[in-house]
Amino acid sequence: MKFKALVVDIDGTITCANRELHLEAVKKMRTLKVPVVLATGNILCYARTTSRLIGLGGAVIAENGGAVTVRYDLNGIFEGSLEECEKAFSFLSKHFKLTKLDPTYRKTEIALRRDFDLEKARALLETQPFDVELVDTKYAIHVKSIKINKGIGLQKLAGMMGLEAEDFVAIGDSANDVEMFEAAGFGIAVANGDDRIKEVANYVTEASFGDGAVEAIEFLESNGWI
């Protein structure tokens, strides 16, 4: 078994608990001979900046699959629109005080501060005809299209790179990484990951956060899989 690339979540996976980049994880990724793609629920410019700071090639998946780009010098490709998300936001705003995060830069979803009753909000949305879902990444609650996720983003980006999604190993920590794990050839959850991502992972590290990412890469190298 040999994989051709990695796709790695950012926050909670290659960071420390305080969201600072984990320098040992950064060093480890820089040594790899295969492409490393960053995948995040955050905005495209954040993903691209992080990729550049780490020293990677610029291929990123942002907004939970809603935005992808394969190089720094290419514009991002955006899937879908905010229309359904805005309808859901307006509806939920009648029941909760909601705060948008990065509204100027988000093109395909709405991110909200995690200060309202998520389960109640989900129950309310089920009574409405919106094709959206609420996903808690532990850093924000995302109002996103059910047709967009990191797995779909990985399939699109893999095609742009001349690869298949199954050629990738995915490393992540959160529920928004589930579809990415399912699309990839192998999925590794770091120890601080939530229960849902651990259920679909092929391997769970003993270490947490960036230490877990280092362990994940060393596990792949020791098996000769990358």
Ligand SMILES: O=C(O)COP(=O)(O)O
Contents of the next structure:
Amino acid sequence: MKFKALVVDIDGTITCANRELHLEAVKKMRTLKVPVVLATGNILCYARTTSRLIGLGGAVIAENGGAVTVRYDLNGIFEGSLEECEKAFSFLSKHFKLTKLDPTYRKTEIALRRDFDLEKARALLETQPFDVELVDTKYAIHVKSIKINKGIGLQKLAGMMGLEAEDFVAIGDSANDVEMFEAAGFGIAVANGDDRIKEVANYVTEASFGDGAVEAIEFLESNGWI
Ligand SMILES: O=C(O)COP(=O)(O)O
Ligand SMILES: [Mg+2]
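For comparison with the form predicted on its own, would you give the structure of this protein in the form predicted in complex with the named molecule?
Full assembly next; the chain just shown is listed first.
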């Protein structure tokens, strides 16, 4: 097997347990000859800044696939999915006290603080016609369109890079990485990953957080896959 690029989640994958950037994972990514795309539930400017400061090329998938850019000097492409999420948010707000995260900058979905009953909210949403779902990343609960995810974002960005999604190895830690693992040619979950991502992973590292990302890259190198 030979892969042409990596797509790497941010929170829980190249961070430490306290959410600081994991410097060994950064150093490891800097040594790679293949392109490294960051894919995150975070807002676009966060993803672009992280890519820039790591020393990557600026190709990012943000807002769980709702926003992508292929280079720093190109504007983001945003999906028109916020309105549907706002409708679901208004409905849920009648039942729970909800706090939006980064609402000024988030253009295609809504991220919420994890301080309400997720299962109850899911059950309530099922009674409604909205094409949205609630995804828990362990860092936030995202109200997102069912038509958008990191996997579809990867297909779009891969095309912009002249690649296929299957040319990528994906590294991640949680439920919002599942479709990205399915779209990519190979998926590696870090040990702190949740059950959903470990189920679809081709390989699970022994180490957690950024140490797991380093292990994942060393595993690929030792097999000659990148
Ligand atoms: O935005 C989140 O909730 C988590 O971010 P991540 O996709 O980089 O792990
Ligand atoms: Mg993550």
